[in-house]
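Quick heads-up: it's one chain on its own, the form predicted alone, in structure tokens.
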Amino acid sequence: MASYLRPRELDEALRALRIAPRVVLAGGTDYYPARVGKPLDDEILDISAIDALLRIEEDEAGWRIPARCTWSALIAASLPPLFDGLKAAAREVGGAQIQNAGTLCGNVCNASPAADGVPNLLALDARVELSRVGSVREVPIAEFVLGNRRTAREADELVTALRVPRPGRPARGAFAKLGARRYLVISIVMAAAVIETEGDAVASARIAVGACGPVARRLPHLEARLAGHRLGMPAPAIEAVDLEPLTPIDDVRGSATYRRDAAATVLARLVEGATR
């Protein structure tokens, strides 16, 4: 029969991580709707008591978001503009109930190709915590999503934070999302952007597209156009070859070619708004 743990304290989760892999369950807004119709006959770990996953940290490295944030918790947090593109994704997460209750690491970890947080997360060169007992490792967010639904946790650890290095510069955060309609829609195309500035110039760009492959893609061809983009001027336009690392499919929510074409003025309107 199958069953149900709700720790209290992480190395009790550890623990039950190491005797037997579970499915570890945080807000659970992916698990449910999954398995709607379906028996509930899953070994779960719940980790929504363990309150060492709960607060926002911060120090001369960076911050640490652990693996009970909510996005609703990372709006209301006091960050710095670099934040502005990740919480302006958190605003597009469903409702108020599923912000509420949705975690940034359950979006990580369920490794959606639409997941609105992973291009944010690729733009602020995000890393992975990953603990089982008697170790910690970090892996960067580009190493750790690896497909749909695929990721490089092993059967034994947990996702315990996501980690966001501070920057050398000035940095501010962007977000555009493409839907079918305004709210509480999948993305069609999603694309984030952090600008690291120096002067009145961009001092380096990076600019990550979700919802056009199996995972999300930075794109180092455009942001190394944009090094040197001089504050207030025109964005440069964007150009084929910056779309290189994308590969778009069909589906119900738009062909391959509309996806590719939609990026690119996603991303012209995402531009330009990051570097005025």
Ligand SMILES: Cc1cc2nc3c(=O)[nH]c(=O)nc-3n(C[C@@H](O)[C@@H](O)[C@H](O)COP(=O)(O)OP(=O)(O)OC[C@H]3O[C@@H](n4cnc5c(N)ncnc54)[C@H](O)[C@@H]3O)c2cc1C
Contents of the next structure:
Amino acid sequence: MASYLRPRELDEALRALRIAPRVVLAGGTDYYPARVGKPLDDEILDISAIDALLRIEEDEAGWRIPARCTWSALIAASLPPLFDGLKAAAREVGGAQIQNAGTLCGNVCNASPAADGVPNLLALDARVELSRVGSVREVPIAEFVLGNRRTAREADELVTALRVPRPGRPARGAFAKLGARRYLVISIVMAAAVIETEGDAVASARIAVGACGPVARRLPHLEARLAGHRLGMPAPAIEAVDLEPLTPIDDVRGSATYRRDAAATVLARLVEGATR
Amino acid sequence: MSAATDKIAFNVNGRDVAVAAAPQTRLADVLREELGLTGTKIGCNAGDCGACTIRLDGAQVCACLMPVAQAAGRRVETVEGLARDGRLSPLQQAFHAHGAAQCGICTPGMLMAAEDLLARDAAPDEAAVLDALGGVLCRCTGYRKIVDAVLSVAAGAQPAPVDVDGGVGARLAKVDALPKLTGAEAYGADAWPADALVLRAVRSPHAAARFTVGDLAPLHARFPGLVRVFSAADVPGPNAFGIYPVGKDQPVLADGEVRYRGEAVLALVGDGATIAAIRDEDVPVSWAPLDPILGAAAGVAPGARRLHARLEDNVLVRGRVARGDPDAAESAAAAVATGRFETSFVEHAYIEPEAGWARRVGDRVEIFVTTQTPYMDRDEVAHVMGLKPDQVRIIPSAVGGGFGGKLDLSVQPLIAIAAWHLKRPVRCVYTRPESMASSTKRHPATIAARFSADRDGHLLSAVFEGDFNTGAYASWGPTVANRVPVHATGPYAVPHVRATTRAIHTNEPPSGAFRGFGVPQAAVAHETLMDELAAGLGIDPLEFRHRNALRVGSVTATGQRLEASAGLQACLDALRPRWRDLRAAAEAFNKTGAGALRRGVGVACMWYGIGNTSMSNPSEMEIGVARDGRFTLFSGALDIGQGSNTIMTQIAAEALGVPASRIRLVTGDTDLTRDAGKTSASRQTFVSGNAARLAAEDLRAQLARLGNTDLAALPEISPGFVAIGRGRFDPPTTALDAEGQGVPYATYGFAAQLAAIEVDTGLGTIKVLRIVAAHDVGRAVNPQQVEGQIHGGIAQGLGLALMEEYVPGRTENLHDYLIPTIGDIPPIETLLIEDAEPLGPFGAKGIGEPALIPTAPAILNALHHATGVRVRRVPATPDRVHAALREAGVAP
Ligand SMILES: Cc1cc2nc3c(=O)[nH]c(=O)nc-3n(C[C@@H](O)[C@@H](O)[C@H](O)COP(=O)(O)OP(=O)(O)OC[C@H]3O[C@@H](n4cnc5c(N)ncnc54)[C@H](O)[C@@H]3O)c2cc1C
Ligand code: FES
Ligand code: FES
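Form predicted alone done, so how does the form predicted together with the named molecule look?
Expanding to the full complex; the earlier chain stays at the top.
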């Protein structure tokens, strides 16, 4: 019979992981759908009773979004415009039921190519906080999500939080998602942007696209072209080189060609909106 | 920390409970199986349908995604907690009054999601309602009445009064609504005896393969709770079922060869925990895959492997309707329009998966099951069991949606055979992927069609060739192949016609019955071509249809003269003002240069023969009166959410001249009711409704003869009844000859719909802004229910047009297979035309299928109006629309 741990203390959770690998369970919104009609016989570490992982914290350096933070909690949190993209993504994840249970950390750990959290975290320049007994390390999100369902987490580590650095300048986030129906829809393409401004110009931009390859990717060429762009001016057109990091595939949701084209359109609109 | 043995304590609906379940058990399972709270439904176990929505500490969550461990110490609210002291909550009352529950399987989830919203926001607007309910799918209602119900409570309105007495023409509330609103209703998975064993089928992962089953002893040794593994050898009678005498070709359990992915090969039976613990990989089946035949073209390719020995060319059946000389007519035509069209497999996606339980009672077997067709189930089960039909009793559960998909056997023969051999009750509930992989689909069609017209815009000819991919087994393939040619012209008078169809076997899911039996696919072809002919002749598309509309006195392609009730022109007349306004508004919008957005408005029409094609399909009804003056209607017409329980009651009440509330209903049970045929072909109102009317008239005549006699003083002629009225109706039709000439249907429904859409030319996405639907229903026995059918049909038509495409092995769940959500259905205006059908009960015809048929072509025609681009393959997904726009050089 598989064992099920639901500790209250973080230490206890980490100690358990040191003894043996376990499937971490947070909101269960990826865990259960992957086991329809299959036995539920994993060794489980349920982190949903660990109080230390619940509340978003803010300090000089930035924000800490802990492992139990749900999409709904993100939407409700009072956060600056920097997080507008992430919040927009949260509002479009599944339906309200999924938002109330699913966590941002779970979204990242599940490492689906269509995870709506990931491009936002790339644009936010977030770092993943990984804890094991006796030590904590931080990994940039781009180095954490390695491929479809693959992350840099070691078996004895728990993702305890995502850390978002405070930009030195005014910053705003934006997000856009393309799906084939209104609710409950897996993205065909999605894009996130964080624009830092100085005066009436873009000081720097971080832009990422998801569902166009095994992992979401930043678009450095486009980001570079945006630096110095005057707010309110027509945004520069998206060029083929901007999309070079993308490697879309054909699947039931759309062809590769379509994804590439749609990504350009989604990006153009996103950039237009974010630099208004 | 909770160890597996600790009890988990929480509060449910105000009551403290403690359960001994394993901590990772889904909360939904604990609520249902341990606590008996079956009002929480399971449609997918994957978060996709929202049927399991409950409130946890006030917030809506999916109980199927929550380990029971996480409920510890918390407050769980389910649908059973809404009504207090036997009084419905305001939301439940509003759902009742608005007709917001059809089959009711989504209702608990909808109610809980709405409760969550209203607790947070007492006065939400429509957008907030959509956001809050966006996670619950409904396949029946088209959502609009649900939105109206929630908004009415939000507006603080007194609950609208519920009509419980009305006769024909009244908006009588559903007579069976209460249990659906309280969670008390028993669907297929909601009732089972405590000692029932659980059955699970092992299914083919291959589209085509031979297989052998290895030694099962090690499996039994490893899983002592495994009672028995059934295989083809255990089927007592012929291991072949199917709708038609000639089409009994589908095995209950495959015998050495599988013909589609999802076909059952073995049935594991044991206690629930054991069956859940066995993985398919644990079962010793060795597979030798064969090259699958995929797509109808491959089925008829020269040298294609035969799927069934009896068929040389994999063609199950051919259909043909021919009249006049279309080739000659076309050569004299002023305009010709031609096109090739393609449609996909479409999944019924009822929210309730197949489920039921069976037990052996002496030398009989009783089956409680979700079904659209109790009598046919009885006969089919008897056939494969080698029993006489009266040795099988079907007790239909409430049905959580059918749409044609529950007209074929699913769990019935499996649980019957297991219960028979084991002499113990056996239960089976399909998982969502299993339901999707194994059940029938809408036939994918490839259609080549050509229509011509003269200079005045009168249709001259129609040539139609349709290939329908009927999948691995016959199922309802013959029905589609026969129904389509009759309807191939569309609802227009066309003097010269040649329409041919083939139903072709492939190694894909059996294509069966699905709302419209092939006619929706055909409508995509003829309605596109009507627009093109109209454009070619410079005639307004609506007026072109009006000019050609079938009307009383018209002769159809089968040579049938329509004698009455052909209200298509009235439908188009009703649409005309909206048509002009909406077209003008769309064109004005496009002139303003709204960036990538373009608007368009399309129209499409349909006709639909009510009842079976050229075949006897009688219904029989009985109505008894007791000494206390109360009436009981014994109706075999199964209500699958479409409302026939209410319609039969209303018709009987009207014919008897008593309030509807005086009539009690006994439905479906094959031991208690007469055969009222299948709930299919939009036939129940017309055919069974007539039987109900005749039964009531018979009883009324008997009572009239009794004069003032006191009923209480009369002897009972059968237990409980002093008089019984009987009615039987079989629509008058004739067989079709070799050229398809004859009278295939006694009456036809007609309709015309408008779709107003907005196209994002940058992304290829389509948003439907509005639908106006005009339907000639003969007589709306219950306008609220007619509207509900129209809304639901439109939602399915919208799905067919824009998003629904079943791909075996790839879209076997409700997140890869998309059906419309609450945010995808626009406001719908319904215009009811009542061109009475003299043969119908109080003039009524049918509406179930007609509602769906015009929607997809109306949307496609709107796309053309908006962008000038034609998409001839559905669904018109964003990538397909985008490709078509680029090919045509339409730039945002
Ligand atoms: C109907 C539905 C719709 C959805 N729609 C969307 C959508 O639109 N966009 C989108 O991006 N996603 C969507 N999702 C998926 C989304 O809900 C999840 O990705 C969610 O955010 C995962 O969080 P969770 O807490 O539920 O994770 P869980 O299911 O509990 O876990 C997910 C995975 O991450 C691991 N894990 C979780 N937390 C940790 C941790 N702290 N440390 C280490 N490993 C961990 C688990 O072991 C598991 O492998 C949808 C899901 C459903 C069911
Ligand atoms: S059963 Fe839970 S969402 Fe479908
Ligand atoms: S009433 Fe909603 S699914 Fe049937």
